[in-house]
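One chain is shown next in structure tokens, namely the form predicted alone.
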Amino acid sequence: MLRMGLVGLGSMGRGHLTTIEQLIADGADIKLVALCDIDPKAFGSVEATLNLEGMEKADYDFSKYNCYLSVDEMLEKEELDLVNVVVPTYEHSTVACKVLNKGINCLCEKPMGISLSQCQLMIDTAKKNNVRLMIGQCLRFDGTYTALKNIFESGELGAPIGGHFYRGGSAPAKEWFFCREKGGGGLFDQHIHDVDMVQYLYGMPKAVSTVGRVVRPGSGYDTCATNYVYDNLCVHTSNIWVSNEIGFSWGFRADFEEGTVILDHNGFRAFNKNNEKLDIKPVHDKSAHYAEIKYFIDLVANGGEDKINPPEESMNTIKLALAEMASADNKGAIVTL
């Protein structure tokens, strides 16, 4: 049985805790033995603030776990096989490398980091210690986006022509999200999902052109729109963080030579070029976070190649996001990759 630790009990960390407890209840061969957070109040009842279905839990029985206020102490005292790191973005590389340097496999929340040097250090540290590293780009495990990926790989609708991916929602409350050097703003926290999907589905573009707006002084781009330059594709993304509570929305339209796939408020649909609806349905047995954590546990337990979410691709996602930020800094100038 694998022994697991969790670092970070903010809203997302508590969501991960809920998911891990559900995995254990479903028979996963793991034991969650240790939790860590620098705030002692985290080990109590806190109102959940997530907008993720299935992760909205406030109360936990923390007496079941060894609880720590220091990640160094946790790593020193516990014998762990894997650790789930869910700390603020600017701490991802530091905490993940502490875990990896102890010879422990690490699943770290997205985004991988704010700089390419942080990302490369994480990859190098994992390789040096012969352990696994995976970043929580959860859309790669979402049933809807998995169905779209399968269409790309099967070729059943022909070659891709292009696509548009978008998301919009209320900004989080904590101030570090709006510090360009710590959280990267909406571009790095929310938009990063679609950035990851672009390179996952279409491959790395030759260049990007991004326009954006900094709504909160000091933030990264809270709204942005990007064109990705390929030889024979038209791919576009858009993102917006707002200060109201209207809610979260997301979706895509992916066009192929022989049809179109759409996700919007009407759900997921696929059509051929004759506008006939196809019998393609995404599988949503569990949440994307559930599938993501289960996948990582299985990799650690059974070995094998990570064919879905290797850390080198997560680093490419950060490379793309940094290029978008550089383009936005220069009013949409083309930035080559």
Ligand SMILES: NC(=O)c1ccc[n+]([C@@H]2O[C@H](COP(=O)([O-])OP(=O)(O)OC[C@H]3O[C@@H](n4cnc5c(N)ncnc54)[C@H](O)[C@@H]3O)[C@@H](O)[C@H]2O)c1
Second form
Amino acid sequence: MLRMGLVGLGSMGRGHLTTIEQLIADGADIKLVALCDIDPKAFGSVEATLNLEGMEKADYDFSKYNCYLSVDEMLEKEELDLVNVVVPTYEHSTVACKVLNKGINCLCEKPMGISLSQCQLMIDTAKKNNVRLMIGQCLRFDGTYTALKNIFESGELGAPIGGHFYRGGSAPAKEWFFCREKGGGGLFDQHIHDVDMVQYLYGMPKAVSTVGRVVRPGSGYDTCATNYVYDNLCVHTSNIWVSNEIGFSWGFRADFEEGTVILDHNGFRAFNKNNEKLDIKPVHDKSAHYAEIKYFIDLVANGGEDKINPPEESMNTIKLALAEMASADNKGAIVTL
Ligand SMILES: NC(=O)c1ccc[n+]([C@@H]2O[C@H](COP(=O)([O-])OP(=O)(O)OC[C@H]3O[C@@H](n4cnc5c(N)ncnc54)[C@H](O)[C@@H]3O)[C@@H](O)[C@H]2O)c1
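Show the same protein again, this time as the form predicted in complex with the ligand rather than the form predicted alone.
Up next: the whole complex, starting with the chain shown before.
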């Protein structure tokens, strides 16, 4: 049985705690041993604030776990096989490297980092210690986006023509998200999911052009729209991070020579070029986070190549996001990669 730790019990960390407890209830061969947060209040019974599935109004029995206020102390005292790092983005590299340097496998939340040097350090540290690092680019594990990826791989709808990927609405409460150097704003925090999906599905583009708007002073671009330059594909994304008064919306439309795949408020649908609805469904109905954590546990337990989400690809996602930010800084100028 693998022994697991969880660092960071904010909005997302509490969501992960719920998910890990569900995985254990469903029979995953892990024991959640230790929790860590630098803020003692994090161990109080505060409700999770994310409006994502399965994450509302969670109260926890923290007495089941060894609780720490310092990651160094947790790593010193506990024998762990894997640690889930869910701290603010500007701390990802530091905390993940502490875990990796102890010879412990690390699943770290997205975005991988704010700079390429942070990302490279994480990859090098994992290699040096011969342990696994995976970044929580959770759309790669979502049932709908995985069904779309399978259509790309199988070629059943022919060659891709292009696509539009979007998300919007749900700005978080904490200030660090709106600091360009700490959270990177909506471009780095929320839009990063679609950036990752673009390179996962279509490969790295040759260049990007992004227009963005800073809504909160000091932030990275809270709202942005990007065109990705490929030889023969029209791919674009948009992100809005202004208010969460009307909730969170996201989706895509991906066109192929032989059909179209859509995810919107009506759900996931695929059509052939005669407008006939195809019998293609999401590959599972679990949350993306559930599937992601399960995948990482299985990878640590069984070994083998990470064919879905290697950290080098997460670093490419940061490279793309930085290019988008540079383009937005210059009012949509083309930035080559
Ligand atoms: N995959 C997703 O869909 C998704 C969704 C939301 C957030 N996230 C990511 O999760 C991360 C955390 O986001 P959040 O909303 O939970 O933030 P948050 O600010 O609500 O929580 C962060 C927690 O980490 C603790 N912390 C800070 N530094 C620490 C350290 N060195 N050691 C231990 N604990 C520390 C804080 O006290 C806080 O409780 C971010 O990188 C964010 O981008 C991912």
